[in-house]
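The chain below stands alone, shown as structure tokens; this is the form predicted alone.
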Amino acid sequence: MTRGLIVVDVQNDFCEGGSLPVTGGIAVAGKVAALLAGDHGYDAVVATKDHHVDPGDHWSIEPDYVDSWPVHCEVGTPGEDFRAELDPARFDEVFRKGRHEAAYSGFEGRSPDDASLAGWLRERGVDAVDVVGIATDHCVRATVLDAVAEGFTTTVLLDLCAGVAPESTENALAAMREAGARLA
């Protein structure tokens, strides 16, 4: 097997001190940047980042926290910057999802070249993948769920990943293993 790590995310804004936290978040960061830092042996890395312009009815003054949410990833700002402790230069490319419209799955977004994740993947290819990130009951759910969705045996490691809430987490948990996603 050819296996891919994604990771999911790990932005300033999704960080403790950014504009949407989720409590961990600096501590995944940092996990995710030793895990990187050795030799970990994925054959490709890729990471997925919220790219903001003006994504309509997502943002709001007053969010719902379900289909609407406070600025956040905003092109240009420090909150849609990675956070400090990753390198960029670890990943083998990037992937920005969300810039005119809300998105979750890193299967939603582009690299600069406009090549589709799974379409990337593919030809390297890749047909399993780990994920990783921020935030488990949301964009890692909806990445996890697209992975295998595209047919990649996909595997969750929960120790590098942070949810906003203890129910919303578990209920993210329950629909990735239901989905034939393995949780490690």
The other form holds:
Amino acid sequence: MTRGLIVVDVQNDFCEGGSLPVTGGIAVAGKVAALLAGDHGYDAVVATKDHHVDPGDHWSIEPDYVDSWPVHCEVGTPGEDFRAELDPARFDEVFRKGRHEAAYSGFEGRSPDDASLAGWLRERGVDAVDVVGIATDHCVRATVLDAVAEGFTTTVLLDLCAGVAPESTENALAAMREAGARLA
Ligand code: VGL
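Structure of the form predicted in complex with ligand VGL, given the form predicted alone:
Let's see the whole complex now, leading with the same chain.
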């Protein structure tokens, strides 16, 4: 198989100290950085970024932390940047999503050349993907479900993921497993 790694939304705002901090986000950033610094064996490594300009009611001053969230990953702010642990040079491509919508799934993202994630991976012969990042119960979940739907053999590396809340994380694990993803 030709294997790809998808690093989902390891951005400052989703880590401790950010506007929508997920516990364990910084630890995930460190572990992903360590993986990418070594001889990881992936044929392609991509990252996704939440990249909001005006995502409508995805942002709220009274967020419910289910469908609405504090302002996060606003284009042009440090919160939208990758965590400093990550060296962007390790990514073969970056897919940005959510300019004017929620866009939880990395498969909604586009490269600077306007490639879709699925198209970009297929063009390189990738047929299996590992998914890591933040948050297990939202953007990782949506990205994994789309990866399976797009026909990729999909594995979630749970040790390199962090979730917002325990219950929704458990639900996400069940949904990803049921869809046919492998949880590792
Ligand atoms: C995410 C909540 C809101 C995520 C994005 O990256 O999982 N979560 N927007």
